[in-house]
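Next up: just one chain, as structure tokens, the form predicted alone.
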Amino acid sequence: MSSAEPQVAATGVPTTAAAEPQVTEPQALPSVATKHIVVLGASYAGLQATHHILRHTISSLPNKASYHVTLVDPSTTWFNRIAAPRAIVSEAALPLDKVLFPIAEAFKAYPKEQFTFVQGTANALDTTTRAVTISKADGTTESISYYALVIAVGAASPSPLLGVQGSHEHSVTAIKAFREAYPNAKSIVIAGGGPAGVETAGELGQALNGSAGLFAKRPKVIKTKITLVTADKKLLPVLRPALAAKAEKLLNRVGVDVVYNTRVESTLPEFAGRIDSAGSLDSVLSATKFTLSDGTVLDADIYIPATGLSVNTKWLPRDLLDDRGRVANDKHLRVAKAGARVYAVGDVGAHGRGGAFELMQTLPVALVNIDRDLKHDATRESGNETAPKGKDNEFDNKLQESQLVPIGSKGVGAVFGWKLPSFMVWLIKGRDYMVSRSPGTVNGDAQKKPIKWTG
């Protein structure tokens, strides 16, 4: 975290930083380590890249002891963001220990001489000196030189209920407070017609209003008025109109109304639903007055902004970003303008539109090319800067319709253009929001086998 960001007290409630951090010299690596691989972000992509590099890439290189991997993240704990819409409902619906996992614990099997975890936030990158500046949780700032760099800082949700912002403690505090407050709310407004907004509305509607009878369109009794506001003309932009229309019907069945072609222009208080500029969580659950783009004024006991993810790239040089603010990587997932052996993986990259299905296609591309680049550099003759022999792995950016969206006990979705029935969406994702896969994501079981490329 930078000096302008809140520090976290023992209670988990952010407080304002007291002093300007001191800058230290570049990190002192183990004496045998001459090639430092830095992974920025313990996102899904960052975790998988780190495990694969440690387990497979380094083990296949000559002079293995000369490599050291450092993973940097603002939080000590990984939060399964996909499961947040259900986790906010109650401990019974989804216990927090099913969505929160200590990061350092997941890497304890690797030698200390080979791996370091740093709690901190990247705030500057110098591609000339090949160094990244980290604002650490203890208030100091450190410059870390890198031989290879993986940018996997991901994207942030505007609400701490739906994703980690800085330390995971912010989200834990907000979720526990929300669980206590929302059953007494008379009105809830959710902004955003993407998966996070639709799933959150569906989970809360089911919990508060129940579901309509067999032939009914709405529950007989509406305990809490829930309104989902979207600036688009339909829900779920990735999915076809017929599935979007079905999503609205399923939301109606749990007492959720949808307002289209309308955006939230302003809120009172200003930081409603979010952590405010002073680092306080007070606004997350505050009663809110909204002004919508059509001039309508709404009041709600609780407001949840789910209007999309913002990529964490403001600290990067502008020439490394595209016009959306994403890292300008190529179809090989390399960031050519940043120099040799620099990669961007996950939602932070400009290679596609983001999302879980795309990540499953792009992550192997990055891992294969990282492996190829490091092996080539380890064996090439001095002064020979030619590319590795053979063909790079490439991401074929064909935007096929792929998204699964649970809505209460049902859902809508498609995989690679094939529409799935509602019960399949529930079976694959809605049953437990895939938390059964979380341990393998964090501890590296998903990377037990090396990614092979025969191109």
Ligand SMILES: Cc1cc2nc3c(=O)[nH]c(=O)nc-3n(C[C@H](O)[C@H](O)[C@H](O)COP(=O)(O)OP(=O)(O)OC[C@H]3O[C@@H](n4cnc5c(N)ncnc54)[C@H](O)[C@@H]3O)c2cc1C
The other form holds:
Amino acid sequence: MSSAEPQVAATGVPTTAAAEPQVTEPQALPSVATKHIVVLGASYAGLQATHHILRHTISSLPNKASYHVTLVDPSTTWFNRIAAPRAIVSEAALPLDKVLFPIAEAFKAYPKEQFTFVQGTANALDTTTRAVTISKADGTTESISYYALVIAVGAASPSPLLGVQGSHEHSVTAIKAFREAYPNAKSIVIAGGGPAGVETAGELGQALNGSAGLFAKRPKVIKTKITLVTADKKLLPVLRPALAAKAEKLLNRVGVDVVYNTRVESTLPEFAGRIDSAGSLDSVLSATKFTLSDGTVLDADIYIPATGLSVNTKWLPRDLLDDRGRVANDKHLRVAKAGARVYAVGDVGAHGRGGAFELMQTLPVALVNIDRDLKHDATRESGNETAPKGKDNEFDNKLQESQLVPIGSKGVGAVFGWKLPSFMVWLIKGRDYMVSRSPGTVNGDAQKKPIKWTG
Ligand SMILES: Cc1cc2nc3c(=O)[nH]c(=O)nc-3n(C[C@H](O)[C@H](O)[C@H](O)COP(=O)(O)OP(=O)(O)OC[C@H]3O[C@@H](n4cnc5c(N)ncnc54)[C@H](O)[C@@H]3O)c2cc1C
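I have the form predicted alone already, so could you send the form predicted together with this ligand?
Every component of the complex follows; first up is the chain already shown.
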């Protein structure tokens, strides 16, 4: 497989210098006198935060014209990666235009004086001068001063099939090639027993092997040997053991075998299933030889690493990170060590365990506190830096059992500790991987109403 050559940036994600034309017209960034709000990362967290700030926060501030929002992302297009396990199967299973959305288009309603989208990658942050350095897609580098900063750079999945790494074009190229290749594979290995690995195995098992009959445990004919390897002793860490055991049964029903307590130690080629260090996609679909932690050597025609996500924070000052490399924000989603009006939202933050489900609880917390901080700063007496009056919104991290995992035409799941029957998991998520909600996330309809906070 060949592709445009992405470069690997300091962030560890490929930049997009040669891969995509810049879609936004070159524009002068706002003057220093402007109160410049910079949002880094345009995905579930960053897109929604930007819309809320533009629609509701700024419109309720005095002197609205003095604010400008800049949204930065290496990709011009948002990839709804939650739907990736179905999207990689075929265009008939889930068309790409249901999971890919141009970002600039979704913000065209805002006046140019108020909003800029920059295709680029943040690669340095100076909290003393309050400036972030952006490597832009046109090859230039720019230092942008900020009045407020929202860090929403998330976490990357190792496989470009399951999420963007730099430009969305790498994922599109990889998905199209995968759709062509996998029906001819005799063996597929997927690493990772979390929801991404289980869902991907279930989708591929259903597509390749079909489902077992009513009283059977496995399909009669196994067209492709699919193995899911997990280092853990059970699948789906967020869910209770009974649901994890049921997930294995459902995987078996579509011809997937699960291997527990085993880690993929090394692969040949080294970058199998991933974009290599030179930025080439050639190894994404290569036949792979694995060495497992128990010493077994395994061959597969296709390898999909669906192991944990890695946070995109290598470029940030070390003292802003916790020991897992996440941005050390507090329960108000502020990053106190970075100074006033700096927030970390979404998977990048240390506030919780991550996930889009959790974001539904944490995003309103951040948006309310951004609102409060900006209002306070706009109305405070000069020199008076005290915190806003009243109570901050805060995230009560209870680590509830909430996860929906479709497996073929069935699924397992729980919401706030309540187990859901298989058909409900299918109805809520498995039917279409909830892509009907994608347009609202990117175009701001999900943020039509301001978040109400009574304190
Ligand atoms: C296959 C898969 C399935 C999933 N399914 C579910 C599910 O069913 N339910 C659930 O709750 N969660 C699910 N998740 C997790 C969910 O996708 C994440 O919680 C969600 O993506 C987090 O959103 P985010 O905006 O914080 O970060 P991300 O979605 O990771 O987005 C980060 C954005 O920042 C950009 N970026 C990265 N580095 C930089 C930089 N240096 N400068 C500027 N921009 C940068 C990236 O290009 C990206 O657009 C799934 C994840 C995967 C991989």
